[in-house]
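Below sits a lone chain in structure tokens, taken as the form predicted on its own.
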Amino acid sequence: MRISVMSQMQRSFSIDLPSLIPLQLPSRRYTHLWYVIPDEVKSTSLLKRYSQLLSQTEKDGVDQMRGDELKKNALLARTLVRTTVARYQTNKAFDPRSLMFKKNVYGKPEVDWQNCNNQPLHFNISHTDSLIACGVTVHAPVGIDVEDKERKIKHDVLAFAKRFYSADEVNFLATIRDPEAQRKEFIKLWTLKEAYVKALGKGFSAAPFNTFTIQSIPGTEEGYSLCKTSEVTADPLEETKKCNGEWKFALLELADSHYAAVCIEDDQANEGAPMRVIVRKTIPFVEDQLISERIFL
């Protein structure tokens, strides 16, 4: 379903920004995933209209980075991070400039709801050159991340992989002899630990690519699980039971051109439930797209 907003939109625009579409709260199995192309956005009237949306600190932010393009993607991560947000009723609407961001004290940053103790929403973005994505949920801290399918591996993959991976993984990685099969699984691996580490919320330090497991789950062709390295055993069965529970992954293609991995923290309240992604794609103000929603064990 795609929704367009205001004809011509990138082309003229008025004095104000106009409304976003309100969305309810994700439920609490579900998340929401956002993205935007940058190459589909070229309007620089559109460009500058989301500059305003930035606070000073992000504009100081955006303008140090080197060349237009990492200017203009800097731009558009903070404009959809914004957007996103401001679209869910919470307690209160939110214009996307009125918002404000802090970080925890690893790093991550998250909505400053000021006098609400308990966040009503949690966000995580990640970006390359050609895809920027947001996604968000309510209940469990989310970590995602995406990865451009034809990223090249400048190493031999398997060497790469001993650096960063886990024996268990490296052991996977060797028993794909096709190359071009082995780097794809190398990826969605890296794109699956980085969403992990991110959901995480405590660096990269705290958790270490080498340091965890992420395993396909018998009988499924997309379900994924983790595994601490000391937790993994030569009995897949007991393995599966050991490595199954408290995270719940999601790997999934965005624009026929990325990898896209979704974590998030399984509480009781799920009891084991499967978790739903839906996915949209966006150019902020102008144009919202339902592209899909999936089910992942």
The other form holds:
Amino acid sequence: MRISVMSQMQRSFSIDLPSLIPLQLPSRRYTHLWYVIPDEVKSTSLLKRYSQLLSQTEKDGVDQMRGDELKKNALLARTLVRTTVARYQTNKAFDPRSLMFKKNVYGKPEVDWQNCNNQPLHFNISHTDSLIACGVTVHAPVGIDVEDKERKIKHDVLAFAKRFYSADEVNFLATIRDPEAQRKEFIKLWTLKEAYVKALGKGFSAAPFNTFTIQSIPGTEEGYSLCKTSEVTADPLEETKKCNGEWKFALLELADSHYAAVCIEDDQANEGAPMRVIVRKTIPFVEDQLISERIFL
Amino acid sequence: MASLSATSLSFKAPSIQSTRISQSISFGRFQSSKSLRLQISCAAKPETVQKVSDIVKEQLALSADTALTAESKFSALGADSLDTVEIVMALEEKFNISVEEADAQNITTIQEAADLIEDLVQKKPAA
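How about the form predicted together with the partner chain, since we already have the form predicted on its own?
What follows is the whole complex; the chain from before opens it.
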């Protein structure tokens, strides 16, 4: 389903930006995942209009980036966040420029709703050179991480894993003979672990990578669960693992080129219910495309 | 190099460092804690900064003529979290040190990486 607003944009040229097609907030257990491919955004006039959406702080952040490509991607990232959050506002004339952002005490970016408390919408953003993604949920903190499937690791994958991942994850990776397959599983695990830390929102030191394991749920193709290793005990053989269902994971592929991991905190009331991800590709103000709706058990 | 012993401070600093330290002392009491900090942890040697820059350039695949300074921020060069971790691993290998994860996360510039490296190298027990 393609929705084009190109005609709207051509009509209202300089000052008024066209409206984004408004959307209902996701239901609980749904994540809306939006992505933009920087290579597909070429128009300098469009990029100029995007820059008009940004706050001064954001513009300064874009200017700090070294090189045109990095500047463009930083601009697109902020544009994606602003326009995505703006879509869910009930006021149809909602201006993405009016959004304000802040960081929580640990540095995780959030919307600053000013005096409107108890807003249910959560977002998280992730970007690579070639794809930028933004996830949106309600009533549940969310973490997103995307990675190029072909990303090469400069170090030996197992040496890297031994240094940073949990023992169980190292054992899992060690069973994979083919180096290419091993690298891919390493990258998938990286995105899942990053997504969890970002969903947690307390900074990396709150959840060092080697203190938790993410593993496939047996019997499912794409189900993953989280197990935390307990605090150090006197007897290493007694190390217990607490595998809980508090955090839900989804791993998908976007645009055939990237892995994307989504992690949300489970809504205890709906325990056991599956997680759904609706994926849309966008060029803000130009084109939105529904890509898929997936269920993750 | 400035050295700190239990009872005295002595300076045999190269000209640049001694100028910096004497300037901060002359600005009065608000600078005194800052000058004390400068005395205890000297900024990293230029060679260390250069080695860190080389590793960063390699990890981020920057062109050889990319101008990097000590103040260059990893994020501004396009490093994501995976890049930062790889940079830390490369630094560990190059300098034969071990970086705590909490310290690794706090490195945001080339200067900070170089300072941490020299701090860790200094703390290593003599072979």
